[in-house]
Amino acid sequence: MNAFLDGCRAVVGPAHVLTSPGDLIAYVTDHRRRHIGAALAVVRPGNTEEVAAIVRLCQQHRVPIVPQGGNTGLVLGSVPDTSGNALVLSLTRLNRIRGIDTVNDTLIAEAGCILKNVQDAAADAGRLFPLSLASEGSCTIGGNLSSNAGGTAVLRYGNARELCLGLEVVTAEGEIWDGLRGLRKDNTGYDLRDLFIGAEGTLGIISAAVLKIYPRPRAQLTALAAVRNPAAALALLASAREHCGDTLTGFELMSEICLQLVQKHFPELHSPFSQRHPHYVLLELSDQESEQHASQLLETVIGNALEAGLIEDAVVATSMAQSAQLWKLREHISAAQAAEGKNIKHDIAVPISRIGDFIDTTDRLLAEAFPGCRLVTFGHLGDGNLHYNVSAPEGMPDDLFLARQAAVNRVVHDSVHRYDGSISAEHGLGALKREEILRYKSPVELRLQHAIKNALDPLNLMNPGKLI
């Protein structure tokens, strides 16, 4: 492999090729540091063309590339197995803001933007990027289309799909497709811009995109609602988009345990309310019309829903700071769910209407399989992507809780698929649910799947393992 090696140095400079295992082990290991895997190189393209003369180089001398990004992925996608053949790919250097135009409203970004750089460049030419999502300090754009990110903005804007109107991507054979076209527009053949959202690099490698951009909301208002159970959450949101329709850009769902573990391990965040309910929900409006008119929807919505019964209590934030400390409440329930030990995690989606059963059904189901387990339910309830997180009970070894990780996710993924939901609705299915995912796709669609990568990657160079 000296030749290939020495090729990578030629084309991008020996500084941004390494091999010694202190600097591979950052881009071997996956963010929950469950995964450790090892890699022929790292390679750092500067730009678009070096990463074509790369994946040319890879495609002459037979070596798998993993694209890799912010690397915060949650299913092994960004990572490379253990057999150290592979390339990883890391487009981070690919960080520049190509134009913004704030007549057609787009942004054109490269794949290694980190997304919070995406945000602050939109919020400067007094647009609004409204992909957000608690990894948005570290996770790049290319990651967040490669595996269709959602995040909590998604009843509004949509998930990274419904965000991008152009690619540009290197193909598996080297070459550069330019499809940077900021049109709303298009109908002159396939859609090979969505062919390549959400395949997690495993068809070609994103390295810039067109993204939709938005005028900045006049006004953000939030409020936390404390609810009986999932039924009334899913009641109180049918009313919030009666009474709001676009203007509700967030609707969170979060059971009483993710409080309990933020608290516990964020002492210096508060619950507002006095006592503990079953379930909360954490409303957002963005206005496009004034604070006034936000506020007297907001007030019709919790009023309304108090006197129907369908919340049990309600704060209204009253100051960007209170909004501010509202949402720390939900982002940091990964974090305390994390310092309180390993779990297993879902992230699923099921049709809007039937989540309140699906969770009634499952829960109970969980309960008599794994006596004392802790489920620590929490999402995007507005678009049906639940994470859907299982804890071990209290006082239960974390490894021996885990070892019981494939029995626990097939009661979940079963009741799922029992009511027409996906295993995946944000984070992809990686090299984790590769194989879980072929009990639940029909053999058309798992044809078609295939169809498309021996197409497109014949050799099977892209992320082998991953997705397919």
Given for the second form:
Protein chains: 2
Amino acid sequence: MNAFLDGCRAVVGPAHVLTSPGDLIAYVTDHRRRHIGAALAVVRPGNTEEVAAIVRLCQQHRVPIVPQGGNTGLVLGSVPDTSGNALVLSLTRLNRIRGIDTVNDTLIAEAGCILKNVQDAAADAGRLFPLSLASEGSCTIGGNLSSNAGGTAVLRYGNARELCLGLEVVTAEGEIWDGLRGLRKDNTGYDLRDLFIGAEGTLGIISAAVLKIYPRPRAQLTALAAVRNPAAALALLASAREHCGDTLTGFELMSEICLQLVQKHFPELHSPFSQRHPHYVLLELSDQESEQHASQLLETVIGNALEAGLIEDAVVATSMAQSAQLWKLREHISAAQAAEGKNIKHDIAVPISRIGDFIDTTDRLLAEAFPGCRLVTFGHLGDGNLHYNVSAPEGMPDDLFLARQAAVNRVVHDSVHRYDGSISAEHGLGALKREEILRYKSPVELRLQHAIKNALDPLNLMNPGKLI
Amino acid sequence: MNAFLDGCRAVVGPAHVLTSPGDLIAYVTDHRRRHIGAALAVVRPGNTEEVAAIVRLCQQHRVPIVPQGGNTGLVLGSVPDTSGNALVLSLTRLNRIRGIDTVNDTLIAEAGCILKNVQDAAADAGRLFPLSLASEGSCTIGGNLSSNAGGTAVLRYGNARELCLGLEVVTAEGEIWDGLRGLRKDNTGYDLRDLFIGAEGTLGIISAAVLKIYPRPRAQLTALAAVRNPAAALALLASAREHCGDTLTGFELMSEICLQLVQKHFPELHSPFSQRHPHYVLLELSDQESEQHASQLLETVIGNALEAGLIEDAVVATSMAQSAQLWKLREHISAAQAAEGKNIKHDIAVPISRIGDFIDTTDRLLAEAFPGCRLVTFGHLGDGNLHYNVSAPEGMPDDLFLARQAAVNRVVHDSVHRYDGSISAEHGLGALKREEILRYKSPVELRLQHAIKNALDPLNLMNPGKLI
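Return one more block: the form predicted in complex with a further copy of the same chain, after the form predicted alone shown previously.
In what comes next, the whole complex appears, and the chain from above leads the way.
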């Protein structure tokens, strides 16, 4: 292995080959701090050619590669296993915005660019890059694409996949595929772009991407509506889509317990309602015309919904500042749940039309099997995607609760499957759900997946043990 | 081969195995009537299981398969070669709408559904299926997906790819992959859906799809603007996007010669302008609020553009009927050009920011190389996609002109390549551009494409000689 590491040093310089345990720990520990792996080394190439050279060295020496961006994933997709055989290939030095074209409305970013920096680069050019998610201050665009990240603006703008026109990829053979096309239409062969997107680094390494940018909305306004149940929330969604079309850019559901936890752990954040309600919906409009137009539209939607009895109460933000306050309630749910103790997360999606039934049924099944468990349900209702998280009954110690994780997962995932849903809507499979998914995919689909993996990474060196 | 055909008859019934030359001719002749192939037979299965059984028979007897829908393609993708070895597998009997869900906003259509029927099914449910293109009265949704069709609403809604959430596919091994998911988010493995979309039937046969449907706009209004040059059209595009956001659903360019040909061959269609102008732009707004709101928005965009000197003149439709009249000018260009004589079509895309330079440069190169040739340039400027068609100099016989096809293609496609464009934006490669594309793709990309083909269709029986 010394020859291999010397080879790496020759490519990237000795300063960018890390081997001491103190240097490695941040790279081998996962974001939720539930897994600590081991690595031969961490290598930090400075450009695409160096990535390719490192991959060729790994091929030659049969060293498994774990590509890593901001290491903010939730499914153990970007950390090595405990064998210590693998190299962590950190993309964070590939952090240049290579260019921005405000006529084509595209931006070329290297894989290691932090999402927030991509958003800022677009904003500086008077444009919007709409991908937005909790870890945007530290996650990287390469990881976002490799895991096909979702977030809060999917309703209007789609997942990371829909925001990407072209890729540069280092293949498993250490070649560079220049697919950095800035085209809205290109039907000249198989869709390699979408194959690498969402592949979690198991087919090759995304080193740069052409991203779509959009005109910046003139106004973004938000309302918080209290509803009796998810069915009422769905009726509100249909009505809002009917009236607002694509102006509706966010539609988030939160159960009452979410708001309770936020208020408990972040007392400076207040519910705007005097009474409690079973569920809440956060709606966001992004308007191309004016704040006045957005405000009128929002008033109309909320007014109609109150009149039709779809909602029990509502507050409509009349300024961007008030909108931001309402978003804070939504954004602090994960932190509040973490402060309350360990929890079991589920990132699920079902067809939107079945989401009410899914919640009712699964809530009941869990209450029967795990009396007292608390259902911290929130998420992107407009996309059919819920973070259907389960917290321990009050007073139960963390370890006792986590011992039931597999059983809890089984109840939830089996239910998702019965509702034709997905057990990973936006987080990917990683190492965490790689076994779990085998229960739910057909043999035909698994065979197709393996055929692709074998075709593009026959030595199984690209992020082995993840996704497939 | 008798045993094979008997096997086919046993699967689909003797009435659906066609072998007589009179029965075959429509299936082996391409849409533009420039190619007549030959086939062992045409088989018309009635459901997905029958498709799978026929594919298994083909595997067993090593018979190449040419899947076919409405046979309206322009690149020889759905017709057999002249060897007579292949089976044409017609999907037209798989023509059921399996279901429609107006809460999830999805529709499940079988591959053989005619596009117009899918649009109508959505409309009957109060929804919009936005894919729209010239052959919508006879093309099928399976073909639309297999060729990733574009059309006139891509600016807002994307290509066929973006309108599909899930697929049912018969694999090259004759298995059925049930990927008919109606989910907006699902990150559980490689993106098989997007691999089969645009694969032109070379990896498997799409038998059904989950399609996205949308709220129907309350109003669609159109304006026709006269501009000096493509650069002015681009400035108008930027301004319209800035003001209208996603309300802008169409942005089509036409050169003066297009309008002249339409008026010559369809004298009932009049230009709304008293003077001639070098280029015209057709803008369409689709508004979720009201006809009045759309009308105001359109007046503002056109008013601003006149004031800024971006456009020379404009007519704004004040009713749906007037809008339809303006669209007719655009829709009759292809027919007018065909009536004028044979022409050489190019379905190209370049980055939007480079389209003005591309047109100027390529017009000049063609004028130098082929004096007198007429450039019938029109298309989806908002997507960077032009039908950059070349008609013969006036008076030149068709065959003399078509003898120069390869040389004309070379000039145009080399220019496209220099502008980082695509030689097939929305029509696919088929047999027509399969050799041509080899000039422009990198060896790395071609190797990746072949690896996928070999992995999923190792016997090369799925639409051989097309795309790859």
